[in-house]
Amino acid sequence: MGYIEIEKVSKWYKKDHLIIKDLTLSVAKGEFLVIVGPSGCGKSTLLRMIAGLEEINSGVIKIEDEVVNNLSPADRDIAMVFQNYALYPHMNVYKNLSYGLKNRKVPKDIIDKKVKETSKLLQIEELLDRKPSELSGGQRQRVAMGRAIIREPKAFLFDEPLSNLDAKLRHQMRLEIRKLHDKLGITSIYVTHDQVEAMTLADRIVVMNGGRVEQIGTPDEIYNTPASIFVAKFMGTPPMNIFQMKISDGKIDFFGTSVEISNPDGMVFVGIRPEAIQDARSDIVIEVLVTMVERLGSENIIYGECQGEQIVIKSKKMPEKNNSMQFYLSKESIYIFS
């Protein structure tokens, strides 16, 4: 059993909109399980129903082997943080790390000593005078933790926390969160869009599409097995290449080159990463004219066409638009779906 079932699940708003159908998910103890997927797949519904914020419709939650269905959000004992902060703009950070501390009645020395705690754990120790209008983005993001984090909650809930960041600060408060995982150890259930904030966080990852799991697995077995074409092209940047081609006499003709295929005759989708695609000689030659090039510095991300089909290279070639280049790949790296 794990730390948290969810058991068949369903979530709708009219009968004939399911926005999660049949959902069964167990989250083991101390695990960071990271759910990914579009916008409007469910995730941030399903987490919502974790967190007793959302009724679900059928099946069954269960938080250390009690049913928490019909109870209410303050009794499941649960901690969420959310990607706009929620934060008491009125109060200062210390009034705000301490709220739920003095809500539940716990003696006033020990909730100086919890905020003093928490506030040298997430480096905020300078800002318990201020207001949360007084702070940047990710000194708020850091309250928020905080407040979560004091309260010693059975499990932690993040809501995309870190979409309202920039660039560099996602990246910086991604490994923060993580060390505070390792540290704390407390079961995590982390929902994002962002399959890079998926890749370097979970222990595990779910994928999410239209209310339902595409997969579950680490972070490895998400990238190198992908279960469907969905998963395929959502993890990865720049995202899959896919082609459909005809098996005929257990071989594809992969723009020119024969390669063997251990699946029946007929259709399939083939599947390529951008960055499988390479500069040195390998089995596979493809021909391939450039369209344009985006230049990142250390690599390039190269766009292209190839007898007719569309293509996308990680390369560290540096081509001039319209130009026809050689690129190689291994047999190995082609991927097949059905």
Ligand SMILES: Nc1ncnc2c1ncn2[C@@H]1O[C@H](COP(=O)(O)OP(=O)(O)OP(=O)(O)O)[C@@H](O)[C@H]1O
Given for the second form:
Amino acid sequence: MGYIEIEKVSKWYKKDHLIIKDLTLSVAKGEFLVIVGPSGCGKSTLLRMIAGLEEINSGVIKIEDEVVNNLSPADRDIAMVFQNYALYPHMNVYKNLSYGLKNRKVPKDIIDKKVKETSKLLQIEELLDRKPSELSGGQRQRVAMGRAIIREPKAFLFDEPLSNLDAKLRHQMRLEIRKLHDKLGITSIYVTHDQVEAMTLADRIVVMNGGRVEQIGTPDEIYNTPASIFVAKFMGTPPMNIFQMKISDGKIDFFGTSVEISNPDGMVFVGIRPEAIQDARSDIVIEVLVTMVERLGSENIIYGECQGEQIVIKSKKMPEKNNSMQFYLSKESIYIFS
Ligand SMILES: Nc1ncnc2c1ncn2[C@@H]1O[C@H](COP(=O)(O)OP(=O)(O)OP(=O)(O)O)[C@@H](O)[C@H]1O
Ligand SMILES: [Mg+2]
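Give me the form predicted together with the named molecule now, not the form predicted alone.
Expanding to the full complex; the earlier chain stays at the top.
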């Protein structure tokens, strides 16, 4: 039994246009669940429904075995952290942190103690007198997190909380969020566009597409055993190469190499991750005409053509444009989607 249960939940604004379609999801107590999916697939809507900020049209949401469909956001005891921080601009950090507790008539000395603890945890003790406009993006984000933590809620919901920060700060905050989670163990649902965030933060990842769940699994499962071409192409940068090929007599002709495939004969989609294509000799050799190279520093992304098909390769090699080059891959690195 999950700590947060979403059972056959649907949401529509217009009856003939479902935003969330019969979605079922179970989140374990203490779990860090990350939701990814393309823009408009319903991630924020799902979070808002769990928080009670958005009504659901059918289905049931339970928190700790209690049906919360008709509970107000305040009664659900869930804290939400948004991309735009949503701090009160006219209040200083101390007041931003303590506002919710004060509203609930928590005694002043306890508020004081909690603000001290929380600001220490997030290293914002020096900033308590400042207004949000006097803080950097990262500091504001910490205050927003502090405001969520201080309430000791049943769960945290994060909606792309780091997407306004620069890459370095995002990395730092990512590590801190994971550390905080390890320390506090509060059930968390975290929406992000950032694959690295998803892979590194998640106990489990939910890949959503068009209001449905495409796959739920550990980061390893999502990356190594994608359930569909959609998941395969969504997780991994650059995305997996996909070629349409024909299995006949139990084999495909993979750009000149015959490879045995256990699927039944017929047309299939064959997937190869750009990072699975190697410089060192292996089972399969492919001849690639290099059309463009992007330098990333530690490695390069090579765009090319293989028997007229477009192919993307991650490699340490730095080939010249318009040259032909040999690359290798092992038979085990081939994915088949039927
Ligand atoms: N109030 C509304 N009325 C009508 N349609 C809406 C409303 N709010 C959201 N939608 C639609 O619901 C769909 C899901 O929106 P949602 O904000 O959940 O997407 P998302 O996955 O969070 O996208 P993003 O990654 O861009 O934040 C979108 O097609 C959006 O246009
Ligand atoms: Mg959103």
